[in-house]
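A single chain, nothing else alongside it, follows as structure tokens in the form predicted alone.
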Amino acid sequence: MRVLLVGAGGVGTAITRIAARRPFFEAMVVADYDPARAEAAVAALDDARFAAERVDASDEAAVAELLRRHECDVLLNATDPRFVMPLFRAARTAGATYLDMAMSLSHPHGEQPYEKCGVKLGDEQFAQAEEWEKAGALALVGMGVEPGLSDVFARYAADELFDEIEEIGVRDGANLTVDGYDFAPSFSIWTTIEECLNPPVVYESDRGWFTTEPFSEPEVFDFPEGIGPVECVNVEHEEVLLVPRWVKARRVTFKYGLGREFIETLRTLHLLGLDRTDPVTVPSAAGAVAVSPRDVVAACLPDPATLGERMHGKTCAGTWVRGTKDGAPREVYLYHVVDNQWSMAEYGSQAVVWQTAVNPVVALELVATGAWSGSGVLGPEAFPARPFLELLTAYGSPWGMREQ
């Protein structure tokens, strides 16, 4: 297998040395717009697999074109959400195996944002699945941690632990601090701000999806391995959007413990029109100059692959599913736990980029030896979930699960 990995940030980075101890590819090119962030991610790797290019990601020629020049098959966006469409397209023409982590952009309903779906996550994609199924290509979807890992979750719960499902609720909840900032958030605030401002959706199966508002049916949820009770409130996310897809359940949810500090920052954001992302014009020294309001504020805060060493505590990344089995009512929670001390001494990443990137790197595996195989756009829970936990346990990362 020969990678090509779009995007050297946190995510990125955690990529290459997750990978690094890996055997099961030949080549993988990390690629970036700045050419430096890509060289000093190869450079502190010393395996001569590794090398280092400059593109931009929204050239879908270029892009194209250095999976040509490489002899790529897979594509491994671990770029923001913005750059999925260019990316996915670029593959398909180059006749590559794609890969991301989060999908492409939703719209909200133009008249009743609060109650309809308008162009939800991932949509663009989906369109073009009948493209890759006849080509016998394969897009691999929402894989990531959440959704990702959780996707994969879901799929397990239905297989191996349920007869029938009536909730699938995807929680995530830390106690991360970050010594020295009062603001700072542990993940792209670029993208943390598409998800929490959009209109959360959910899914019910006989109503199909729908939209509430932002922040909306707070509960508190105890997350475990000492994290502690954290409030949850629905929030936009993938997995809502593909759980339903190839897992029976009668409701799907997606809530995040982002806390009350935090909810209120976002929502200050939003009244000054600083979470837009078109961009304004702003007078300069060299003249006006048209900027992103969204991208000032993540200039004006810390890049989260650079916290590491100020940060502490753990994040989880679970999958709560209520339902029964031989009759019986049950519930669990399957989950998974970074300690963020851990991952920095063990791999130099903060624990929620580390937790997002090793999940790929499993499912790049598990598509190089043939574990998981298939064609057109497809989730996680399209393939078997028992060959990717236990690798993730392999790669000395293991799982957990309780009963409720």
Given for the second form:
Protein chains: 2
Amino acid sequence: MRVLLVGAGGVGTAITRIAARRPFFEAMVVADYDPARAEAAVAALDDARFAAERVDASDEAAVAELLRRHECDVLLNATDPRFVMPLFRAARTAGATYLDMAMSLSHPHGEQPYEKCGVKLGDEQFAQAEEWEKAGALALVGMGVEPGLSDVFARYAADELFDEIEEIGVRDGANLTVDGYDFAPSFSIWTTIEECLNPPVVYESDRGWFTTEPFSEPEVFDFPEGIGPVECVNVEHEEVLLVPRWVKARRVTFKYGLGREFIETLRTLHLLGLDRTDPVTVPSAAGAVAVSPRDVVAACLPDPATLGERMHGKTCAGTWVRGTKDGAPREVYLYHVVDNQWSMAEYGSQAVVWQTAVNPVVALELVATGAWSGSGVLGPEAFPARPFLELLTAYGSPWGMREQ
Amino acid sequence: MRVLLVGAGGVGTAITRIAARRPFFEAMVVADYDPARAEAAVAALDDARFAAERVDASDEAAVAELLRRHECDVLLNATDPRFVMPLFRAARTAGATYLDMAMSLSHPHGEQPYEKCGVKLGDEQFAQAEEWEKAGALALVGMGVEPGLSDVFARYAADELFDEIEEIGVRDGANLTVDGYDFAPSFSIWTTIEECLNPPVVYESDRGWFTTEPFSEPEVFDFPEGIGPVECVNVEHEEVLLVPRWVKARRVTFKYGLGREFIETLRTLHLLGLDRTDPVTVPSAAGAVAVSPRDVVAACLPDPATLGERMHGKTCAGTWVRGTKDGAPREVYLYHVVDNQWSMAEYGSQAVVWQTAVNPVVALELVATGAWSGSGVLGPEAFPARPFLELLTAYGSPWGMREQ
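Show the same protein again, this time as the form predicted in complex with a further copy of the same chain rather than the form predicted alone.
Below: every chain and molecule of the assembly, starting with the one above.
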């Protein structure tokens, strides 16, 4: 297997560190808009299978050319969701397998944004599913930790733990703190704003997909391994769009453990219009310039990938499932916890970034060995769960299950 | 009297509308960085005494030249506080009387910003007081509503209402709402951030000036004329620096009725570093550019001067004084309320902007008639209060007093 990894930010760099320990691929070309980032990631490894390139992820033709030039059979997308579509199309053009960790972006419903779905997450990708299927080509979408591992958990629950499922609720929470910062998000603020301020999507088997007001249905979820109770709210996330396509459940939700302070901060950004991505005109030393307020918010905060050394605590991704087994009610939480101290010591990557990065590497290895195969645009729950969970454990990062 | 008015924003434009009804001056030249703003203000008046010019307020030499060319004997500064020093120096250079509504900016103490003063508001101006005095020239500083009318109230209380004063506390509150906006400050957000996030300054006769944490000493103050109770907190403001120079009081404070939501919004902006004025680098269509986050916050919000039509409610500026008269304890609140509906109908200016603008026009008229005269760098409380309060009433905008 020859892989083109696009994006050498926090997650992309962690992917190179995790993949470097595995023998399943022959080559991994690391490409970034900023060649210094790609070169730094490769230079840190001392592994002849890795090479650095510069590429503009929005330039579909350049990406396809790069795939061909390096004879890559897989494109792994580790950029932010704005670049999903050009990279997805470039992979198809070049005949490569495609993997990503977030799907094409949504657009709210014009008249009833908090009731009805407009363009849903992944809609643009699924619209091309037939083309991929006909070509016998595979696009494995939403294959990070959430979406990704959370979807694998949903499939595992359906296959092995339940006869009937009432509700599948992805629940994400952490107790991470960062020394020296009163406010330092542990993940890309651009993406966090996008997913938290868009209308959250919910699935119910008799209604289909629908949306609610942001931060709806708050609940306190008790996270395992010492993290404890965190306030979680509905957030727009890919699992709600992916799980019902392959797993039967009456209801599917995603709730993010943002905590009260973070929710209020996001509300304020929205109130002030600072979450906007369309440009506003401001003075600068070079005269009036047009900038995106959301980019300015991101520029004022520290880069989450650089915070590992100052970070303490654990992050938990998981899937809570309620239903029946052998006629009796059952409720479980399948989860994966990463301790920042461990991920920093083992990989030099902070916990949230490492947890996102390990899952696509496991998936690549399953594709390389043939344990996972298929064609079309498929989510992680379209594949058998057990081989994935076993390989994740073999990577040194076990998962857990709590009967509730 | 021939006046150069620098700044044709909300307050500057309201000044032209108020002044146009008064006969005390021969000419008012309205100058702005944006010539269209100056021309619009002049065109609206149909009064041959007014003329429009373009000027860069940071260009001291150009301002002095403009003063000389139009033979102006007064410079009235209606720009934001960043331009105080060049305009103040230009007036001195050209031999003109100088008036402003905010004083030169402060810089926090390097080691103990929330205990000790660094460079205080107005320090740069007072450093040149001797030069003005020697030249027999007058700089009347802090002559808006707050500082300005609030200082006149303090002098009035000392002269006519009290034998001894324990505390003078300026208290500002409003019940303004803006249709169609969840968040729309009624005054320049740039200035509001500056004054609310700088360490608040307090004066005590036995300690001198000192600072506290932002938003300290919250209290609920009951404002008159139907505004009612509003949560007020300590804020850095010129009155605390001006009043003790001319009026004897054991303690001087300024508390701003921001309300809980606005305080939390400002805290969040600070937490995220969005109150910063030093530039951050962000992408733009023209490549990477450096912009001030605070300018971006301002650009995302509506221009307060344009909100008058959608605004409802009243704004109150005033000075609360506690002390003794004829051996008995006394407590009064001297205040000035503007109803937005009235100021829009009468002048087409929103209440907060109009209330700021009327006071320097009254002061100009007192200087023109000789009722107020002096030399040096002087605050409003350096002059007799009664002629000011009588003329303000004659302008159709009476003040009030509440015995507590």
